[in-house]
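First, one chain by itself: the form predicted alone, in structure tokens.
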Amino acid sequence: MAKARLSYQDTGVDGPALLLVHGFPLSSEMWRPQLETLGGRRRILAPDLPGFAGSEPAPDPLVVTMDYYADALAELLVDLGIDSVALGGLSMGGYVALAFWRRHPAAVDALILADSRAEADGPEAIAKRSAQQKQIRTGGTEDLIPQLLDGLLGATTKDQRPAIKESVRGLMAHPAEGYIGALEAMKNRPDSTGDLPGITVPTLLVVGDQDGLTPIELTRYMHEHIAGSQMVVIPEAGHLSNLEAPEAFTAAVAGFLGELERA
């Protein structure tokens, strides 16, 4: 399958670039938080993934896979001429993350999972997730959004921040074909935990402590079978912590950056 032509954003600065993957259903605005803070330190890269903001869908959204979606940044990578990056990942992006260590592996200097997980979905989830690729075939995303919504965000954000609960649903729209490309994704992704052992470069895990999606057993999990990796827990944050407490999340990523320029 032919791969699409990416939009991203792309800070310019000289020197090691860090690749930052949105998760779902979101785009590369959610990175604002990191974009602006450490954008004027080092280059990073955001893509928004095929189907998402400026990004052309995928021929065929029920064909798309987590490598497909991997091979496209490399692509991109190429067409930028960046031989390696340091590559992050939030939620869906964690998965997309994966699959890129896997098929690019030269290509990554270290990797940066937040709220993300290495297992495959369950019979249960796959089945929520066909059910609302069914939903956006016949009523589109409207009704799903605030569904999504409400999972996403953490007790702390939803009771006392709804500045960034409205940030967060204008960063939702995308067209259908996106939305379904992403979940026919996810459903059908393998189970990355037998991976987990193999990866050898420096790996920050990052999760938020409210985090009702990927509970931090699941990180904690990854951070057992990822030899010396790092973990963070980010405090009164749900699932979306870069933009649920930006300062604590960026902290993190910079201290982890810096320990890699000083080795």
The other form holds:
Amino acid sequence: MAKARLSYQDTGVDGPALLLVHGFPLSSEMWRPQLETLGGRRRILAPDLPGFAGSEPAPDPLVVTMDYYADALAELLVDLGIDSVALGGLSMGGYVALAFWRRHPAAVDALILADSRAEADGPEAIAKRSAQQKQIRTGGTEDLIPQLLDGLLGATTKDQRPAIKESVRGLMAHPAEGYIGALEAMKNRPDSTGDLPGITVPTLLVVGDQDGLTPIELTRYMHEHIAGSQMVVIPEAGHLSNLEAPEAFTAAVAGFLGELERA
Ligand code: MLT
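Please give the corresponding structure for the form predicted together with ligand MLT, as opposed to the form predicted alone shown earlier.
Expanding to the full complex; the earlier chain stays at the top.
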């Protein structure tokens, strides 16, 4: 398949890079708190997946897979002359990170999986995603956005952080092909649970304690199956733990990367 042209943010600091992959249906802008704080001290690359923000969509959204996303990121690293990165992904970004690990393990120095899961979609989730694709084809994304937004945020954010809710809503405007492609990739993604024991790089697992989409047990499962992994639960945060509790999230990531550098 032709190479996808990706838009990305790059803090350009010297030294090892941290590549952060966004969740659905967001963009590299979801990493704004980490770009602004941690990005001054280390190189953060935050790409937009094909079909999101400024990145070119796939030629046909129905051919989009997690492998397609992973290969697009690997090509970006080649273009930038980067051999390997610490690779982090939130939710769908975590599904991409697991695909990247399977396909390009030599390019992964460490893994960060936030508010994600190793399991594939079950029949109910697949049917829901197919219905969402149909809804987008007929009526666009407008009606879907409030429903998705409600699931992404934890109770504390919904009650007490209206500015965060509005800024997340602002990150959800993307072309229909981007949405349809990501839904296709998510519903067809393989089960990754069998890969977990083979993950040999240092791994940090992060989850918000109010995450209703990928509840804590799913992260605990990954923690139990990835040898030596660290698990951090972020208080008062939902599925978008990096945005809902940015200080705690960034501290967990900075602590993990700092330990790696000292090792
Ligand atoms: C995400 O945040 O990327 C999505 O909620 C993941 C999913 O729907 O499985």
